[in-house]
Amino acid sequence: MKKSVARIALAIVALSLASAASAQVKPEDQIKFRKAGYGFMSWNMGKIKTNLEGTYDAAQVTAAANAIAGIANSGMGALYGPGTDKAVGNQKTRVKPELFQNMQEVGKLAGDFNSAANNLAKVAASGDAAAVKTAFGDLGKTCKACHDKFREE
């Protein structure tokens, strides 16, 4: 419990911090940097994916869930700031507006994520097909968690 709590705090230290860091970028080059961030998150899922189904290369799995755990740890939450829950310019954003109203919740939600990309990364060095097909299953589970309250279809 004592860690879990921890997790959250420093989720939530984290994003507050992101935020100041958000004022230097402007609104529209956030949701740019953000969508970024994730597209190349999701092609390195992509990967993995190719590789759990397919013929298993144990190098290039470890490659992108390393890729994937260092942009869940890069500090994306910087890229939340005020005036990007909506489009802004030529950027559109699928992020709900309830996202910056349950930042507790997000914290917590972004904390479960960085620990299951960390996690990932560290299975993936072993080598364990079957052991990285759980992680990345639990990956996925905290994408969707954060998908399914925040993003718009």
Given for the second form:
Number of protein chains: 2
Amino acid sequence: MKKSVARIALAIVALSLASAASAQVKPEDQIKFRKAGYGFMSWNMGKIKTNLEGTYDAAQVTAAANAIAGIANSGMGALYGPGTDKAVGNQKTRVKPELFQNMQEVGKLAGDFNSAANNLAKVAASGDAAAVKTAFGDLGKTCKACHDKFREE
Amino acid sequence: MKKSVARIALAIVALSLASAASAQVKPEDQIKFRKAGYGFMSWNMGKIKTNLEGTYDAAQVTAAANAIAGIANSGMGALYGPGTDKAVGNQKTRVKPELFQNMQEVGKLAGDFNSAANNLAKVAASGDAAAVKTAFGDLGKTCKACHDKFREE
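Would you generate the structure of this protein in the form predicted in complex with a further copy of the same chain, following the form predicted alone above?
First the chain shown before, then all remaining chains and molecules of the complex.
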């Protein structure tokens, strides 16, 4: 009994923190900003892919990997606040409502993604194209893991 | 005469490089990606502002500053390729056509912006809120300098 009460209290605190973090940004803008983050990361993923398939420019790859890591580490979870599970105003979203019912799993997927993004940035700095190829593939898998489960086609 | 030829040759090389850098991304997507970059930076600027005006969370400020610096350093100049001076497809743009005729000045403004973004990231890591306030103000000035000249209201 005591344990359940503690668990509920903890859940309420967690929800309050999430609300506080996203309260300053309205739902429409949360969707806009998270799409901006993923969009900008995809441009940088594309650049790294092009480098791996053609002439490898270590400086460009490092800059792209750092942009991705910077965005990944910026706390995008705050952009999934209440009211962002469907289109709002001018902002459409491809997120599946299931994401909001599986926050523990989403947290795990997000953690995998962050680790892979940080690893890519670290490996890119070494200038070793073969190692970057592996780290880039690993990062792509963490993107796909979340898209497959929680993003509409 | 010789000098003019050399100058023209150099200009052609510079143009080719710019084209090569942006050739892989179609103009509509270049506009989409650059707007995504600025949009995501503005979310992070907003978070830093909120921290400076309320309770200061050094980890959140550092993460936000690193995201901004990562985006600033990612080579966004490649997103101002030919055909991106006006709306294309579904992408509107507030860029003034004058930007494309003043690339030297734009390069200077972009350099100021990058330096200020890198300085903010460095200062944020120190955890000194007063120093962050100054560095944040300095960064804001470099944003405004470009907006005032080259962005429609």
